[in-house]
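Here's a solo chain for you in structure tokens, the form predicted alone.
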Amino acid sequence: MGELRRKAGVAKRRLLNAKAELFPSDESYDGKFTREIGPSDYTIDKNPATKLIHARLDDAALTAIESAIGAADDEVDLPVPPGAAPKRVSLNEHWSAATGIERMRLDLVLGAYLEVPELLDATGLSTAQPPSEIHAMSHTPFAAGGGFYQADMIAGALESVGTPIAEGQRVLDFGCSSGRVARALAAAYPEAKILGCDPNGPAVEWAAANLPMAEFSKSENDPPLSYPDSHFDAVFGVSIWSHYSERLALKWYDEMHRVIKPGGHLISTTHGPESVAFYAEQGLRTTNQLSEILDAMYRSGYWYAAEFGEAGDWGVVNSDWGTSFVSAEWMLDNLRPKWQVAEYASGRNERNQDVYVLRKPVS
């Protein structure tokens, strides 16, 4: 373990040695958007679409989701690391406990899970919720209404770089799922249009049909989407550079390019050296496994392991689809002039995965 540990000090000095180079100057795009955010500076995120949808709701709406979760008499099992003992504990406590912008955000998601006229009514969310069998990142009352961490993440990052999702614009959830990022921005900008694709039919299918507010299609493996050439103002996709193959991360972000209009944006999350640092703490993958990808990152920038198998993840069977983890330094060497990097941070989805805002230029 010390080992691995000197290895991600190695790694993370690695990249602030190659800020400079990770943030060149460059007079067609103007430079105070292009810049690091580290830990120390989350406090960027302002969290745009929970307080957007949250500021429609009334005393009225307010009292009346305190009063569900309060008769409510539902528990539910916080996530806990492997190993440590299990944390079961009431909505009401869970509600109780939080401040700020979770308790925000526990409005919201309770309240749709426990269908709450009033918040509905004023927020548009849905309550639908897909069964067990369809893929989701969480089936519990937490995933009710959608998935507002993410979506504030989004809209932040795109507020953060100068182009805050407006009217009339197209915003892409490239791998929605079910629709849980879609469903929340779609409910914080009405004005705008979302849009979802998957390679997941299933859950696709379950979210054109059960979430009016976005519009849904199947998406193949492979490249090309249905999609025209510089269609879509923004795309992003949470999680899903974290498991392609180089060779298919990489058609996917020249796809990227296609689809998106010049001075639109794409933002990227992959696993960096700080996933390494994540999954070493929470005990998720073992001391060999880690300094094995942290070697591979410093050899040639990637590391891929076709971690689902024959099985596939939830019906998808594609051998370019596992788990993937990539340096700063492969980011920069394969993207760019094609891309701008008009935001970098290490850790900023959920202290786990890195997020790449890169900018398609104008010409």
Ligand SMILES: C[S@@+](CC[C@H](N)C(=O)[O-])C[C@H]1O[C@@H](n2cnc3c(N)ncnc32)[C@H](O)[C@@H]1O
Second form
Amino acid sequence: MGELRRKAGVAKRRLLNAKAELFPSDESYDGKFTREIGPSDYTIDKNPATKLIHARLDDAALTAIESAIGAADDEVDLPVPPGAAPKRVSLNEHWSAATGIERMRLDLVLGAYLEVPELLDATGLSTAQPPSEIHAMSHTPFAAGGGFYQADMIAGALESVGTPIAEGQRVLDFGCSSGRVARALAAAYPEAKILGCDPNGPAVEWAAANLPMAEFSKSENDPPLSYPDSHFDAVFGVSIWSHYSERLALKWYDEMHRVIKPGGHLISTTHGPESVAFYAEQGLRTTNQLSEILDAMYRSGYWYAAEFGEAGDWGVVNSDWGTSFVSAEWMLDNLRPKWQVAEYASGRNERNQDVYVLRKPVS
Ligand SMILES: C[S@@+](CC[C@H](N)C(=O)[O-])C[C@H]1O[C@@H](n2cnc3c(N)ncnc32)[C@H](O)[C@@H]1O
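Hand over the structure of the form predicted in complex with this ligand; the form predicted alone is what we had up.
Full complex below, order starting with the chain above.
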């Protein structure tokens, strides 16, 4: 708890500094939103899911992947944040330039994209990809096989609090869309039961029909879920609490408390101070709006705008579903003592969202 308080304190100080910098004499900010952290500051860094799957590849499989990538001279789109300009790269050059965990992930992703039989046999990864009319965070070749970055982040977060995903556990991907994270985790941990739910009917129907390694079902915009009390060892929501109004965020935190076992964990990613720098860097939000967001995080801890309009988010219509930003202090003030905050990694999700690991106390 001491360490978490320290991290929350750092986040709070950053907000205060940003505030002082933003409104030195209540005038609007001049447009510089700087980062306070670098990738080496992240505490959740083990990447266990990719390593577990990659370890199943023998030399013959690695050679087969390398030759398939070498033979492919495709120019393909890189995944970019919604609203950002498209970026095309040579698939082969992109793979050759990658090192370490990035290269391991590309082996899996591009091996699945190019349907390398040795990779598919060794890993159980599926080549099925949602068509463009079905919601997915990315439809590029780099989304093939599953979301390994996010699966690493979730599995790594659970390791970092001393409860790695284990045989017989039930783990829920809450707001799973068409299943990119659930499918990668199911491939890494076939001995655990991975489930996913989402209010986007076509996305979960596609996942249920195409991804037999996990179990998918439709959920509603508001609680409750259909699961019994204390059903899950862990639940995670990637880019879910970054979208709720304050009212619905609290309702869903309570529902998670109901379905998670005592001692189990909820991993939640939220927009926080680093996201302000992220959106400024990407040029995806105006300076005025980012100033307003920082100010709201400083003053009340929460900023929300119902940004999807009448058409909803890929057809999911809900005025309590838009974009939100939340401070670490808001999390501590609103979630304790019902939850213990076991881990906090500012900007850990794509150098944008904060990652919180919340534990349901044993008694
Ligand atoms: C930004 S996407 C993230 C999808 C997935 N977690 C991933 O990382 O690939 C947000 C998802 O939340 C879903 N969603 C919308 N309203 C929701 C709600 N009330 N509760 C849970 N999920 C919701 C959307 O349909 C969408 O699939």
